[in-house]
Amino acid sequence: MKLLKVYSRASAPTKIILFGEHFVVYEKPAILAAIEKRIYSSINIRNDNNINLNINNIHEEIDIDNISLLKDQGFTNLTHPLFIVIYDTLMRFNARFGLNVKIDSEVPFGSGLGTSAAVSASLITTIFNLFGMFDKEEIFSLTLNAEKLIHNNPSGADPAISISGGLIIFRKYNDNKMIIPLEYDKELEFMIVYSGEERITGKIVDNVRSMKDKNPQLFEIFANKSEEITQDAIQALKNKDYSLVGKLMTKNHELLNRLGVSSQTLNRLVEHALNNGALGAKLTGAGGGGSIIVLFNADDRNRLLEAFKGNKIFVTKISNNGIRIE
């Protein structure tokens, strides 16, 4: 195709898991939102071969010749699953030229926030803008494909949300999805605390799927117990009752925590949340470390805030933009 512009910026949202993480991948139903914090890809055209990336004050520069050989000798270093994605966006549409490209958060890197997403699909819909193109399903297949680099057996849930914003149920069949836009309020608010811990999302799921293997018939009891927290908290958005909301992530929490995929420090941090007014916290996302989310009245907001003082927080809305050009 042709070229149309030297010049591309997107973005895409960070998200959070209100409900079913973990069990998504085995096809069971999951809640997420897309937050108010995004990811920012921006790209222009060099005149030589060189692909220069510029993430999270790393720098990196390979020649486009050289890209595909990294698939071939595995990946020793953060940055060359997202090599590996511009060439393969570029490939499809058969261009070969050199690019800069500067990737900005406004969200910690592991905090469980989905940045691994946000940040392919962002980065694919720049490239596809430098050829005037905006193809959703399109963006999400390259998007699931990068995160099968990074992750190896994504549920598809992230690039999802990323993609679509808002607030969606999804669940996967074999090698379908479903996704299902959720009404929401737009008050809705919530707080996000991140744990420090960092993680490596790839070996929490591994972790899951080998306890899957040894003990079946605990993990399906579990698996079922997820789809049923889910399909509650799916009725009580519905109803706004975010008391019972608040509950149902709790006994999520709780659920995940016996799996074993919490850690000390998450289950500190939902503790002390609970202890000072919120209706309902949780782990988001694979766990072992990144962030909790926790659901709060308007009242307590205050109270909350003072009690994470010494923690990295912030407090967000639901958002109903995923992918955009900037």
Contents of the next structure:
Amino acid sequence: MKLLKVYSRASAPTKIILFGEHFVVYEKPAILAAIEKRIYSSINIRNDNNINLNINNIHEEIDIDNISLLKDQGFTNLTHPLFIVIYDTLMRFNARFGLNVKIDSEVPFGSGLGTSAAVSASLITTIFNLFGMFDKEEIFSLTLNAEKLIHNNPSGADPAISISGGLIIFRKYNDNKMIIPLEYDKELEFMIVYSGEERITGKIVDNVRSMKDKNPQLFEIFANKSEEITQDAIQALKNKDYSLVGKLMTKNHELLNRLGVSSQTLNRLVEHALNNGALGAKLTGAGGGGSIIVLFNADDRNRLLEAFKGNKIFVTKISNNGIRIE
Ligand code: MEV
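Having seen the form predicted on its own, could you now give me the structure of the form predicted in complex with (R)-mevalonate (MEV)?
Whole complex next, starting from this chain.
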């Protein structure tokens, strides 16, 4: 493949999961939305074979041949799995050259907003762009491989929404996926409240798997409940019945709490949102920390902003923009 550029920049949106997280790993449906906060990747080609990665206070340079060696050893000596993502994407083009890579995120990493998939999707898109390529299916499969470095059995929901943008129903079937875009209200807003607790997605996903192995009957009851809530939410979203969407979000949070993926802080934040006029609130993503999302009537916006004055928050609409060349 012919190299067409020496510099490239691309971005991908972060996301919220409105319904169905965790159970989506076990082939139940989920509803996800891309949000207006994005992650940007910039790269330029170097004259040597070094990959220089600049992300979130990590500034490290490794020779590309060393990445290949360390990868074979299970990458335990690499500070960041992104080196593998870069290496694998370059190998897709049989390219062996050095890169300066800079990643900028509009949200903190580990905030439960799909930053890991968005980083990989934006970075892979940036490298594809060097060769004049923009193949969403291929970018999806490389992003999914990148997610596998972070946890063993990703559903693919996070890469899918980051690449497509908008509001989607996502469902995994064996090695396949189903993505159905949903119409959405362009004015619809969500408040995102950070818990300040960072968590490791892979660990929480592993905990859920242990729970499933120990108590498969209970897990199945939970999984069916999640599917029922998600199906009801699809109808409620289509009918623009946001009061019902909110109630279902809170119900979904209670279910995730029973699954064991919430935390005291997350429960307290959800409670606080509901006490201050929210239509509904829930944890989003893997849980165990990260963020909650809050749905509200425009009339209650200021009251909620005031109620969460002491927390790190932002209000966002759904973003139609998936991966994008900048
Ligand atoms: C993480 O954002 C969402 C989970 O459902 C894991 C996954 O879908 O791969 C917890």
